[in-house]
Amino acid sequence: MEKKFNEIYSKGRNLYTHAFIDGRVYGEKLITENGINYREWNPFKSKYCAGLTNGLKENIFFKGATVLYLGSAEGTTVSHVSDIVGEEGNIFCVDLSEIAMQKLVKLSEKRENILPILSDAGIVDNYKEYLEDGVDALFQDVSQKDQTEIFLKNAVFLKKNCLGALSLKTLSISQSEKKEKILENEKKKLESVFEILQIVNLEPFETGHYLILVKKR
């Protein structure tokens, strides 16, 4: 097992997180080496893992971090972020789906660093009271036409010089315009608040998706 980033490891072509809590979350493979438990991270089920697999140079998550995660769904990627930030970290998870939130709440009962918030990520006033001290990392995986604008609204919570990552879904913005043109347009919007550090194409794991690594100015 080779260390790739803090709490993220690789073995062959596969990525793993050091298991914060024992047990599977979504049917992932579990392995034990030298008495340490690891959970395999599937890039076909996680945009962030797809980005790491395709060469993301920096990991926005770290042990003890406070994270704002927009579009948390049922918690597949969130569970691996939970492994990374550990007991001293917190993940504020925002999602609008009541069905997904029910499953996330059950996950949070085992993983106490997961804090579910049922809300529209575009209405930051709904949850700003929980984030008054700011966050160390911002991640978004939201399939909406105004996804970049949502990310920019939530940037107010990200501390200066801290990192964020936007999973950009070009087909949610336009199904007729070329994905490269969409990417360029959305990149310009992000540059009003962020320094763009890297753009990673998520194919073959996701079609028409990019992971955009940014730093808050």
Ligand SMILES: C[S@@+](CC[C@H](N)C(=O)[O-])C[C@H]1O[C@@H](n2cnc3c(N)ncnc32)[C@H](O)[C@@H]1O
Contents of the next structure:
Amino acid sequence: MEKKFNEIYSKGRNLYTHAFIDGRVYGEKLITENGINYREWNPFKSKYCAGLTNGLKENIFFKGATVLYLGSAEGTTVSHVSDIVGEEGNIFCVDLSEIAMQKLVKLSEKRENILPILSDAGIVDNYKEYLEDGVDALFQDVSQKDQTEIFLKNAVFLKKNCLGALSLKTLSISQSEKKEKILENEKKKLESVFEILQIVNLEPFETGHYLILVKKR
Ligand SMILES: C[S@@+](CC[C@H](N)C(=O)[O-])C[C@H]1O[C@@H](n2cnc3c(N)ncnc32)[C@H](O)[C@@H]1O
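Could you please show the structure of the form predicted in complex with the named molecule, as a counterpart to the form predicted alone just displayed?
Every component of the complex follows; first up is the chain already shown.
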């Protein structure tokens, strides 16, 4: 097992996180090496992992970080972020699906660094009281037409010079326009608040998706 980034390991093409709590979360493979338990991270089930597999140059998450994660669903990717930030970190997880939230709440009973918030991520007033101290990392994976505007609204919580990543689903923005053109438009909006550090195409794991790595100005 080799260290790829802080708290992320690789073996061959596969990525792993060190299991902060023992046991599977979504049927992933577990391996033990030198007495340490690792959970395999599936790039077909996690856009952040797809980004890392396709060459994302920085990991926005780190041990002890406070994270705002928009579009957590039932916690597939969140469970790996939970491994990375560890017991001193916190992940505020926003999702508007009650069904997904029920599963996430169950996961948060075992993994206490997961803090579920049932809300539309476009209505930041619903949860701003929890985020007054700001966050060290911002991640978003919501398939909405106004996904960039949602990310920009939540940028107020990200501390200056900290990193964020937006998983952009171009098909949610337009079915008729070319994905490259959509990307150019969304990039311009992001540049009002962020420096764009890298754009990673998520194929073959996800069609028409990009992971945009940003730094808050
Ligand atoms: C593709 S899934 C997220 C998968 C998850 N990020 C993972 O990797 O495990 C998208 C999620 O975004 C949520 N969502 C869509 N629009 C939203 C919004 N405006 N606010 C909050 N959550 C939203 C959906 O309920 C869904 O659970």
